[in-house]
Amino acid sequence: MDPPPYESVLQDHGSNNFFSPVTAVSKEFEIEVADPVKQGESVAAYVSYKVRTKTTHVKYHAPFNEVTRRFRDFAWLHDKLVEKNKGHIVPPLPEKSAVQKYQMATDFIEQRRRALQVFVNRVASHPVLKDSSELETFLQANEEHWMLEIAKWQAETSAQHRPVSAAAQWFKNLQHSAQSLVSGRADEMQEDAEYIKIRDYINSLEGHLTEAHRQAGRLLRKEADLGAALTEFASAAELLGKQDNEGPMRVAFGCLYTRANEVAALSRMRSEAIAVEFAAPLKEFARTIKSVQVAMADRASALSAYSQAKSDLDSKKVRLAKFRGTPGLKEDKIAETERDVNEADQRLRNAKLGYETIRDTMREELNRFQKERAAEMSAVLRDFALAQAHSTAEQAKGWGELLRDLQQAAVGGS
């Protein structure tokens, strides 16, 4: 099945022609965010949006509902369903900006709807992120129940953050990394060939979609420079024909000051149509890298996990055999070693369990992110290319109606 094509998750709000209008992205789900809302002054201050979700999913206890929601409820969504979906491509969120959200700009703020929209949008059609009870819980949770859970997530993320436990898993990572490079063993050695040829695929995608955006932003700033520019230069004509008063250069100048307006409204159209239609796009590409790369760094703590794990067993091994092999040493002793090799093979077993439970998702994983994304970017540069196209006819048009006009004003004036 192909992918929901990128502006199927934008709407129209009436501001901006170049909005398509919202389409179901699967066949279950169809989520509006809007009306964004500015709450609050100064660094306490944030924006709350409508979110409005139509459904067809068996769990949705209603077809139809309306919530309201701010940023930090959708990172709870993030946060929650990376969690709790080890070696998945979570969609990803916009960026957080404290300098944008302390200014609460129009465009920022508008911006920010629409990615929130494409994120959710996305995780409604994922494959399983859709069926998840936390993307229920956010679309259908009324004001107490939501409250609830971003209380009980706040303090459980405070807990996870606290210095102590952070400083032990370096320090235990630390040990791991010393030992693989001990026994010549490092986890790289044991992935699969092909996937670190995807891996490195990947990473270098990251800064060539980044250096993408960036020529975007130049191209879009550019074009909005043009419209200004041409709406400068049509007033100066304008005033450059008054000073004659009625003769044919008041005419001539008339008339260039009415198609080089007519061709900077074109001009800015075009630069708001570039920030929706392919910087946004690219940008949301990009940040999709780093999904990608959150799920990839799953896959190698798992098998770090997991070598380590195995370190630990064998380790545990040749103490138990040392044991067994010294006279006189209590039985008590040797059972106890006994149990602890036991134990570390569970773990071992466990950690070999979670890592190949993680490869193999993110086997299936790749191969839709790819097909999806090769898609997907293939119909932006598609659009992208007719709608310049399109652009550059219309400016001509217009141009070519200023010589006709000029030719006009000769024949009449002559």
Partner chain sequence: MSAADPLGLLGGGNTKDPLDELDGLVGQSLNLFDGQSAVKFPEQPVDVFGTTARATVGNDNVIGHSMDLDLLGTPSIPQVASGGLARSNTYGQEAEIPLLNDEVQVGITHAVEEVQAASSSSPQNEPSPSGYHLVADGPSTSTGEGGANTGHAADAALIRVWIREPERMDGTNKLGMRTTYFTYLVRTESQLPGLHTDGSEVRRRFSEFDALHKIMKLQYRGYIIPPLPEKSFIEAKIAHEDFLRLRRADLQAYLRGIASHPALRESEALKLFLLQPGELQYNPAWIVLLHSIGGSTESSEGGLLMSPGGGSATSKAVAGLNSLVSWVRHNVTNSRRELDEDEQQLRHAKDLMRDLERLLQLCCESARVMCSHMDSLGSDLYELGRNMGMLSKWEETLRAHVGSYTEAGFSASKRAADCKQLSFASARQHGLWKTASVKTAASLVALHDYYIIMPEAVAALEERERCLDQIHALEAELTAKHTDLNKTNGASKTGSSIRDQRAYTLTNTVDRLQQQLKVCRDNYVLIKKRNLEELRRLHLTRERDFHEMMGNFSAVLAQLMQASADMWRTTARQFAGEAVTPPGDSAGVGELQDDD
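Not measured: the values here are computed from a predicted model. In this text, the rigid core denotes the largest set of C-alpha atoms whose superposition between the two forms falls within 1.5 Å. Positions refer to the first chain, counted from 1. What changes on going to the form predicted together with the partner chain:
- Once both forms are fitted on their core, a CA shift of 2 Å or more is seen for residue 313 between the two forms.
- Core-superposed comparison between the two forms: the C-alpha position of residue 261 differs by no less than 2 Å.
- Relative to the superposed rigid core, residue 146 undergoes a CA displacement smaller than 2 Å between the two forms.
Having seen the form predicted alone, the form predicted together with the partner chain:
All you get below is the one chain by itself.
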């Protein structure tokens, strides 16, 4: 029995449903990513997948759909969702690995296929993202329509909008904090305390996760080493047995040799299988954390914008008051300043709304994220423990059989 595929974890978030079950919405979609086919030649080669959808969602005009998509298309879906859904934790895309892709090994393709399937199903079970038009387009659009979308997107990205805006944003933030330092503003906007703790938690989670992954890997390698040492020992023992010509010792040592090799081979196989199976969820979890961090960065920007707008308004108000209190100032000057104040007020209101929207969204999202992850981790750990149990039980059986062999050799051979 191989450890169950990670994908099944999505459909079954364990029996630990304390609050409302997380999976309630996932049954609206069942999406399969299958039939990878290599296309094209050498550098321009890529793999295409069939994406089959079974859905009960109202917006979709047919319950069954099938389209052909490649990795780049999945990336489109991901990036669009991130762009349009600030504050939401968008499920992570599997790694873009240029080198491995070039090699196109079967294992790699299979791993990628599974990861893509996990990705798209996660999107489809996200309470907000499942209703998105991007998903709809992705799952339904025919060739023509799709090509148009892609072309449009590629044009946008080649204009390099995002990098610029990120840099600009960073400068603005810097400016703002410098300003508040100088002006000594004490009424700086504060994040709420609970969020800060969760944010710190998420940030350190990545580190812990990497450590856990590494240790698990080390453990499995050690088991493999032990298997190798066991094989060595069995060989040495066999040589020892051969000294005895045809006697019972030779038989006994021969049994030891055979069985020990069996057990070692079994153990090695299982360890490898376990390693592969459990690497996938751990990696995906690491990527998801990055997604969360993206959302957290968006929230930070929104907060900063809100803060800036407030201090901007405040300074303008001060100027207005000063002007009003100055006798003999031109009327239109005052009017202009009044207009400024009104604009600033409006901007403040927008910024505030923007921030509060993200904040509320994120609260939901973070809770959902944590609950999902807790349940999934439990399931993963349970499966890991089961796989280990199975492997060790098999080995126990092997050793028991050796005992039996030895006894038979003793009784029969003498």
